[in-house]
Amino acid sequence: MTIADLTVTGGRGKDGRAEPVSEITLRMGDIVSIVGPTGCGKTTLINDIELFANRNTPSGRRVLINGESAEESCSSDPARNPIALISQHTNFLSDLPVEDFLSIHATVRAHEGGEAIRETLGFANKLTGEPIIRTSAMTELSGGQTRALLIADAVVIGNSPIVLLDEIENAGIHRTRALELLKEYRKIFVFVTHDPRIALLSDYRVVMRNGAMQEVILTGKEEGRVAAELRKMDDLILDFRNRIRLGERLTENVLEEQMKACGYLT
């Protein structure tokens, strides 16, 4: 199935009322993402996206693909469904080593097993800090390691158009580091964020308030300066983060030397 759109139509919110936002369409290469307080309801949107949504499900709202109902086929059929879901939770129940559990998926796929799995390793170990070897077992990898893997997995082996991501800030990963590599695949990808880069870097993000989409805003050119200063604050608390894990000694003339670095002290 070729893929150019994807329509949610509003339901209705906690308090049973309709949805401000009647309808939001997602197009390819559309980086977009779901932001909103805890307990909000962005959770259970990427689940109406996954799920297809047909007025079945708690929140009423409907989700079409290329302006239409999804066929059975995109549910029933693995291999033909065009979203893929990288979650919170990531507990394997299978101890495959992490070649034979990528092998699999590729032979599913009909990839050629050996470059797809050099190509999916490859984009992982750009999101982690400890690379992932081909011969641990799946069980073994770290949170951020599995969750690095599975978006690798998803978007190389599985090709698969439409990428939900559930709070991968909360995984370990670099951040930016993952935007700007999927920026280079064309696809759309939601992500479910409280960091405020993820959601300035986005092309636009949906506001979930009281279960309801409350707004969706464009990220226009200030947000975009916002989003670069932020950006030299992370890359600061990131490498300050890396020198504990190496186990360096923080000292008040590294943090003056990384500040001037970073642009805020002359």
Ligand SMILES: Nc1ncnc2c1ncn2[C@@H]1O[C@H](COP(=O)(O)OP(=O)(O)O)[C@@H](O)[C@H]1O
Contents of the next structure:
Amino acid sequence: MTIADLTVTGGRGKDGRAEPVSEITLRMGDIVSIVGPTGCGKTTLINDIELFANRNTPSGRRVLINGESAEESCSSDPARNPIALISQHTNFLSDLPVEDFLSIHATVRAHEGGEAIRETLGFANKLTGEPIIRTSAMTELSGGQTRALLIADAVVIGNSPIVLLDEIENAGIHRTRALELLKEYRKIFVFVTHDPRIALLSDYRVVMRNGAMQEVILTGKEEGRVAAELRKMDDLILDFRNRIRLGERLTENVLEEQMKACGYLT
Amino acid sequence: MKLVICAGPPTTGKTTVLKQVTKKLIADGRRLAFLKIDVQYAEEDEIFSSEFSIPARKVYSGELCPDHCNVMVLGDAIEWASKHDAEILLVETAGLCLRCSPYVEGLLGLIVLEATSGMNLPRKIGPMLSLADIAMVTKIDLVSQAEREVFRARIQEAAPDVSIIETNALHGIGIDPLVRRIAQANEIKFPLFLRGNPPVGTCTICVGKKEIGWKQHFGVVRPLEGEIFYQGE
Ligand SMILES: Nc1nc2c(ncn2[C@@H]2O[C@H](COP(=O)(O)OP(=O)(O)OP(=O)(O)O)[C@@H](O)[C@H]2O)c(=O)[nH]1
Ligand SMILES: Nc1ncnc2c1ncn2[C@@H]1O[C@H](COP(=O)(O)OP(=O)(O)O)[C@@H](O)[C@H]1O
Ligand SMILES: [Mg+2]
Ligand SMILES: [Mg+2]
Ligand SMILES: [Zn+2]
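Having seen the form predicted alone, could you give me the form predicted together with the named molecule?
Expanding to the full complex; the earlier chain stays at the top.
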């Protein structure tokens, strides 16, 4: 199935009142963020999308693919499911070795096994510190390795035109590398995020409160300029995070050098 | 009247699924009755009668295998439910015996499994899964989409003909397809028969002889090495 767009029609917030955003359409290639305080319903919104909600979830929302209700086979046959969801889960409960799990999932998603497994592990290992070994048990993976594998699995094995990602910034993975890798694919990406870098990289963002979509904000030219500055600051912090990880001691000298490199000191 | 037998290992979400089903069927104007069979403790009867005001009761199997107990009492239970003018009788089993799956020929058999249970479970539970019509997979909110899809594949491998429905039973998500299947299910037509073949089980352990080792028993016995055979007259 070729996906042109995905529409969410508004339902009710937690107070039972109609959502201020009554309809939003995401087009192929769009990068969208969902923002809002913890507990405001961000995960619920992307779960509604993944379930092809049809007024049958607590929010009463509807999800349309290419303007129509999704066929039941989208959710009952994973090979025809156009959506991959990377949820906030940071551990697997599955008692299988990584390669067996990926091989079954590749079959389920109608793929050739061998190549897809290699590619998935290659992708995942670009995002982790310590590489994932293909023979280790899924349950042995760390939180970061789990999330990295889920992202790689969704993109490579899932090969889905619509990818929903729930707070990948908290995943303990190379977030900026993940964003760079993901941007190479043309898909609808939906990021639930608290991270200004991810939010401003999006074409637009949905602001949520009290279970309801409140507003859609387009990332304008001015925000684009702000984003460029924020990226520099973020890289600076990431650089120091990495030094700590590698066991370095930090010095004022290094701090000064880095600040100069960013143009904050002359 | 229709009969739905709901099996599944302990705490997989049988009651939670049946509550969601009951809510929807009552909203559609259907009259229901509910029976829970368990070994020594159950409170489902109180839940169903207080939450939905439908006729609900429980049976403790005590010394009897709860699924054998089910086969014994089911006839009376259908009579009880029809006296109460029910259109659908929901039976929640204890889900302890995996071998003597309590489904009835021609009538809807439902197994409830949880997505959190590990990938080998579908291979372990035998007839309770392979003889069911529908497998409801609960707790999908607790696992990743990828795991859910692999779990689905493992169920389908063990039971190629079963329909799989995934649900977050706490929020009633994914319940509608099950409700539709119940509404379309066959009506009870006597005589009723157990689906599949019940396990061979006539031995002296069944009647209370406790000594360990097959040499001490009569009836259908088996040694560690070798097949079952009949010992005695
Ligand atoms: N997160 C989550 N929890 C669930 C779901 N379904 C059931 N539960 C929880 O799982 C626990 C057991 O559910 P029950 O419905 O009592 O399970 P049961 O199979 O009837 O249990 P027994 O009759 O005691 O064997 C309860 O705490 C439920 O709230 C689900 O889809 N998601
Ligand atoms: N539209 C809604 N109607 C009813 N309950 C909602 C709605 N949106 C969210 N909730 C409930 O609010 C709680 C928190 O939602 P969640 O999506 O986990 O928030 P977040 O991901 O933003 O932290 C959940 O229990 C969810 O069921
Ligand atoms: Mg969340
Ligand atoms: Mg129960
Ligand atoms: Zn038994």
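Nothing here was measured: the structure is a model prediction, and the numbers come from that model. The term rigid core refers to the maximal set of C-alpha atoms that superpose within 1.5 Å between the two forms. Residue numbers count along the first chain shown, from 1.
Participant: If the two forms are fitted on the core, does residue 82 show a Cα displacement reaching 2 angstroms between the two forms?
Facilitator: Residue 82: C-alpha displaced by less than 2 Å between the two forms.
Participant: Superposing on the rigid core, does the Cα of residue 194 end up 2 Å or more away between the two forms?
Facilitator: Where the cores coincide, residue 194 shows only a C-alpha shift between the two forms that is less than 2 Å.
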